[in-house]
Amino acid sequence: MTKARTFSEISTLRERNALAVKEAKEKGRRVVGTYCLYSPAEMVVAAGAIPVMLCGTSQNPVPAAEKVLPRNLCPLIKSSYGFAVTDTCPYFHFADLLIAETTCDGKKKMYELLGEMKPLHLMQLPQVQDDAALSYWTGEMVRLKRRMEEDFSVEITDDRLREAISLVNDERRSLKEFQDVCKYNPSPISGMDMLTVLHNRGFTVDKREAIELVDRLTAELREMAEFGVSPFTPSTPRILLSGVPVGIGSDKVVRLIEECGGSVVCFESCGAYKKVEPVEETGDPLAALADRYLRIPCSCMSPNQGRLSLVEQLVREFRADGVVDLTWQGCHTYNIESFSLKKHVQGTAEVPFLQIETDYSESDTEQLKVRIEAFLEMINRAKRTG
């Protein structure tokens, strides 16, 4: 299957940028590592530092992590810690500061261990989305600003914050337009290739370069779609994948859906569509950052009506034939919330819904394949009789 020309450049970004981070460090640049969407990249950019996502999507370092962490813990947490203790994530290795957040109990206790290896700033995230929480979260933004000013000997002015907000908003615009090409039927890109782009661009050193690359890829994909070039057919079941973040190495369910005959056309997760809402560019920049980041509809929020509404919206916009809700083992918030999401989706968008609870290993691959094949067959049967 013919791929867009720019895809090959993006598919090697993670490896190439490991060297770029090393070179930037040698020139005196500071590097800030993050694990979660709640960590504001704008603050890092405004401090003149390089924000990078840290590794946490591979099964390989999990055995090393399990020497310390419980085996029944979320694989994302174990993988993240395993990369750190084995020193096999170059981005963690070169990081001058880690920004962490209290999204779940497992992560915040794991961050205590990471804090023994690297300087770490923990943001205390409220888990409601009301005015009192916003006031508190604004204070957390102020606290992060002061920490970065102190550690990096810089002044983060309002003007520098506004410039950073504008840049990161352009990145969000670019990512949204890229994902929106999958609204074509059939999609001009597979879910696995889309995931490769979403995953790799998070490791880029130069945001403007990454924006240009993604924009170029989007233009190529639109042209392919206009000419009907696609790995799929118009009748291929279109699947929205909701739930926990996925990346290269934790892509088992995406791969199986497409091997079984489906097309993953949208990722609702925090590395994908949850990421695209812009920050307000007028007024107080710290208040704008706090407002936008607190509204992220993560399952750690209670209640979390925003996620129900987002999934409903994405089902309609991407004309999804079904929703697969992915939960990592040990992730209690996403696991419990799946019940409410299923009821909401079936009551509004009226499409089939499948929850999958798994980890990063391949041990349940055949079992998952059977369930996914049955789910896709149910969709195909409905298409034939509908």
Given for the second form:
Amino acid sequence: MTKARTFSEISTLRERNALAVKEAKEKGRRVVGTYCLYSPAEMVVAAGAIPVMLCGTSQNPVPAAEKVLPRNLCPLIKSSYGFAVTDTCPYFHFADLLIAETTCDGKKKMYELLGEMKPLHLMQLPQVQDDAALSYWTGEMVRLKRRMEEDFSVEITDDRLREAISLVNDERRSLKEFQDVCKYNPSPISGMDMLTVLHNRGFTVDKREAIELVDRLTAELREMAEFGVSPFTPSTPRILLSGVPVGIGSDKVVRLIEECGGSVVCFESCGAYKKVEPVEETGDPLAALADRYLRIPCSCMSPNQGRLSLVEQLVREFRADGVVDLTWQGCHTYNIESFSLKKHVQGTAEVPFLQIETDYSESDTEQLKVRIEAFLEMINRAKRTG
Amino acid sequence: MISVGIDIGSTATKAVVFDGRIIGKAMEITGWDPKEAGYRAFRGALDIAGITEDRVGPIVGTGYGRISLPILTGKVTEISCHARGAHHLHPGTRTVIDIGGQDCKVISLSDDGSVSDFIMNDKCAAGTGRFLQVMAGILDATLDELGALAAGGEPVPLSSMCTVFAESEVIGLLARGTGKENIAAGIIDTIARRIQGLAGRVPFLETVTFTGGTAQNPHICRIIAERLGTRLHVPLEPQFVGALGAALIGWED
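Can you switch from the form predicted alone and show the form predicted in complex with its partner chain instead?
Every component of the complex follows; first up is the chain already shown.
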């Protein structure tokens, strides 16, 4: 399979950057670890610190986590905790401060335990998107700003915040353009490779470097698409993957969809399309941050109409033939919301919908394969007779 | 043209020879060697049809063992096959319930017979043929006997659908002297509730066709039909519907 030249450079970013973080720390830079899309990276950048994504997408540390956490908890929470408690995530190891949010019950209680290992700042996230919630959430932004100013003995001025907003907006622009290459049919990049890029770029120390790399990759992919170079054919079923966060290590369903003959053309998840909308660059920067972050359509919000509209819009824009809604075992909010999403997708976009509830382990691979293959057979038949 | 469908399930392997109608079929226990079971069923069905291997065109495999058979010209999931087979036997079919050895599924069909939605059990034996086998084993009964026992019983509520936990629950009931008939009825009611739960998650339209080996048991059929409040169409030999669907898909392509 032909791959874009820049891809291999990005696929080793995670390993190389663990060293870069270590060196930066030795030179006195502060490192701030985050788990969730609700953590405002802009605030970290404005404080002169390095924001890094913390590990939480591998099955490896789950048994260690299960010594403390219940077995039937979401694997993302178990993995995150397991990495921390076994000290196997270099980014957690080097972090001076963790930013966490009260998104779901499982995470909230797990963060209490993490707080015993590292300094942790918990943002109280409202779970409704109205004016009262926005003013409360703006207060939380102020509280985070003060915490970072105190911990790192810096002053986060409005100007520095505006600069940070503009940098992170550029990162969003770059990530959106990268993901939008999959609007070509066939897409010039597999879903697995796209996920590798989206996952690895989160571990970069220098955001400008990551933006430059991703932009270069996007340009190469566009050229490949113009020449019709692709791992797929124009008749390969195009799948939109919706739902919970996925990354390398928790990529089982992405891999199975593509092994069974599909092409994952869009990820609606947190590290992907939920992330691309920019922050308003005019006006008060803290208010602008609060406004943008509160609008994230995570299933912990109630109601969460924004997600239904986003999926509907992405099905249209990416010309998806089907929606697979990935929900982690024990993730009540995404699991329950799947019912509403299915109704919405079948009612508006009129494409087939498959919910998959699973964890990070390989134990259900064969059963998932039957389901995914049958789903693709359904789509193929509809395309033939279409 | 002659096509063959081979359905290698976790418990039984079925083959159907089709030339416009079913001209041969055979069933084997899958056992530990799904490949050998596949060959045996294939040859057995050809023998009954009285034709030689060289006259066979497409050979389509389905079921969990389908990956293990090199003679296959195509592979299709059991979901598409059961839908295709059921639609052929009862063209009005809009819903298929299939209870196999290690999974159970409810499949919705469009009016042209194509799959429009489906739901399967998760990684768990609740509601499967395996569940029934284990439960029948505790009562020292065969599957047929389990059905017959259930016919004369009032279902005792079993709270657990998990095969392992239900096993201890049943042992506890036996120890307390609960009648075998009532326990048997309770066991089958558990399956019916599980199917009812799945059926609520997809469009459930009539006609409903019940396929898979479990459908051979009239008492199980009756209890499920009562739970769902619908009539169930049970093909003459429901265990062959998947293999028939595979043969039909080969025939059409």
